[in-house]
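Listed next as C-alpha cells is one chain, alone, in the form predicted alone.
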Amino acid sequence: MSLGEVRDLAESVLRRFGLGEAHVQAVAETMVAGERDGCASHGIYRLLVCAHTIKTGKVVPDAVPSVHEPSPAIVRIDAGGGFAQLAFELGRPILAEKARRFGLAALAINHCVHFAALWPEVERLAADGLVAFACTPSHAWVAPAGGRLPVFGTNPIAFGWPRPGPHPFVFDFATSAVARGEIELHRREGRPIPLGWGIDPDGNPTTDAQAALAGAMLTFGGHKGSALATMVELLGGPLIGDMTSAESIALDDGAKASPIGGELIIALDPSGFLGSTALDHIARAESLFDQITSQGARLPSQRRYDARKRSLTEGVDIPGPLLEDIRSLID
C-alpha cells in the first residue's frame, strides 16, 4: 500500500467510529507515520485499538482541548478526555515560543487518551531546534524488578536532539522490555515471544504471548527499568496531576481500552544556555555521533530513518489478515 492509502484507510475508520474531524487527521497521521518508519506495533494496527476504545466510550470523540498556563514556562493542555494527538498539535507552537523565550518549558498534557509512540513528539520539537525530553504512564501492565503482579505501564520516555542534517538524534523506548503492541502482534500471529518479555499469571517466565498478556510484562534491565519506570510515574502522573497506571486501569474497569492519563515534555532552547555560540555546540557534538558510527555501531532512530526513505517511494506491506480485521470494521 501506498502512505496515502494507508491515510485514507486509517482516516476512513476514525470517521467510521465517529470520531471527531478536528481528531481524524491528527490520530491517523501518527500511525502513518508508524508504518512509514517501520514501527509495525505503532502503525496501522493501531485502529484496531483506536475503534475499540471509541466504541467502549472510552474516549471523548468530539474533545476541545483547553489552554492553562500556571506560570511562564508552563503550559497545560486539558485534552477533555480525547486522544492526545490534537492537545499535542495545539500545545507544540506554545511550548516552542515558551522555551525559546525562558531557555526551557514544560507542556503538560492531562486527561488524555495516548495509544502511540513518543517519538513524533520529540522529533518535531527537535526540528524545530529544541531539545526535547518525554513520557507518559499508561495501564498497569508491567511488574516491577522482583515482583509478580502489574504495577507500571510500559511508560515509554523519548528523548530528541537538533542536528545540522535531515534527521535529528532520536529515540524513544518503552521502560518494559518490549512494546506491549510487540506481545500483541505475536498474539495474533500465533508466534512465541523471547523469554524476559513477560510472566504468566503466576508469575512463572514464559513464551506463550496470550499468558504474557493475562499476566504480567517485565522491565528492561532489571531493577533498573524498573526505576525509570517509577520516574514515568511520578513525572506523568502525581507532578501534573493527573493518573498513575494502576489509576488508569482501574478506571478502565476491563474494558481494554486505551490508557487515560497525563503526559509530560519539556523543552530546551540551546540559544537560551549558549545564546549566540548554540550552533557551534550544535556542531561540535557531531564528534560524538561520529565515534559512534564509525566503529559501525548504529544510532537510535537510523533504522526508522531507512525505513522512511523506502516507504516514501515504494510504500509499506500490510499482513492481509490485519488487513482484513480493518477493513471489516467499515464494511
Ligand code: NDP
Second form
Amino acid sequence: MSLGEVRDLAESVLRRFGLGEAHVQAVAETMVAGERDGCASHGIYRLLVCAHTIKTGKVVPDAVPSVHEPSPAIVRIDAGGGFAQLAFELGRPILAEKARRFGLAALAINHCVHFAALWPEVERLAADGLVAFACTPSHAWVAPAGGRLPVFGTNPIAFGWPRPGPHPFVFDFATSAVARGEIELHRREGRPIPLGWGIDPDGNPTTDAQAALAGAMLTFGGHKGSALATMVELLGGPLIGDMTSAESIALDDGAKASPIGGELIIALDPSGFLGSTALDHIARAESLFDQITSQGARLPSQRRYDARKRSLTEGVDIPGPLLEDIRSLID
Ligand code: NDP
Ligand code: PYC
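Alternative state: the form predicted together with this ligand, after the form predicted alone:
Expanding to the full complex; the earlier chain stays at the top.
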C-alpha cells in the first residue's frame, strides 16, 4: 500500500468509530508514521486496538484537551479522557517555547488514553534543536525482576538528541523485554516468542505468546529494567498526579482497552546550558556517534530512518490477514 492509502484506511476506520476529526488526524498520523518506519507493533495494527478501546467507552472520542500552567517551566495538558496524540500536539509548542525561555521545561499529559509509540514525540522535539526525554506507564502486565506477578506497564523510555543533518539521534523502547504489541503480533501470526519475554500463569518461562500474555511479561536487563520501569511508574504516575499501571488496569476492569493515565515529557535547550557555544558542543557529539558506527555498530533509529526512506517511495507491505481484520471494521 502507498502511505496515502494507509492513511485513508486509518482515517476511515477512526471516523467510522466516531472519533472526533482532530483526533482522527492526530491518531492516524502516528499510525502511518509507525508503518512508514517499520514499527509494526504501533502501526495500523493499532486500529484494531483503537476501535476496541472506543467500543468499550474507555476513551472520550471527542475530548477537547485543555492547557494548564502550574508553574513557569511546566505545562500540563489535561487530555480530557481522549487519546494522547492530540494532547501532545497541543502541548509540544508550549513545551518548546518554555524550554527555550528557561533552558529546560516539562510537559505533563494527564487523563489520557495512550497506545502510541513515543519516538514521534522526541524526534519532533529533537528536530527543533531540543534534547528530549519521554516516558509513560501503561497497564500492569510486567513482573518485577525476582517476582512473577504483573506490577509494571511496558513503560517505554524515549530520548532524542539534535544532530546536524536530517535525522536526530533517537531511541525509544519498552522497559519490558519487548512491547506487548510485539507479543500480540506473534500471537496473531502463531509464531513462538523468544525465551525471556514472558512467563506463563504458573511462573514458568514460555515461548507461547498467548501464555505470556496471560501470565506476565518480563523486564529487559533483569533488575536494571525493573528499576527503570519503576522510575517510569513514578515519573508518569504520582509525580504528575496520574495513574500507575496497576491503577490503570484496575480501572480497565477487564475491558482490555488501551492504558489510561499520563505521560511526562522533558525538553532541554542546549543554549540554556551553553549559550552561544551550544552548537560547538552539539557538534562534538558527532564524534561519539562516529565511534559507534565506525566499528559496524548501528545507532538506534537507523533501521527506522532506512525504512522511512524506502516506504516513502515503495510503500509498505501489510500482512493480508491484518488488512482483512482492519477492513472488516468498516465493511
Ligand atoms: P525494541 O526492543 O525493538 O527497541 C526499539 C529501540 O531500540 C529503537 O530505538 C530501535 O531502533 C533500537 N534498536 C533495536 N535494535 C537495535 C540495534 N541492534 N542496535 C541499535 N539500536 C537498536 O522496541 P520495543 O518493543 O521495546 O518498543 C517498541 C515501541 O513500543 C516503542 O516505540 C515504544 O514507544 C512503544 N511502546 C509504547 C507503549 C505505551 O504505553 N504507549 C508501551 C510500550 C512500548 P530502530 O527503530 O531503528 O530499530
Ligand atoms: O505495546 O506494550 C505495548 C503498548 C502498551 C500501550 C501501547 N503500546
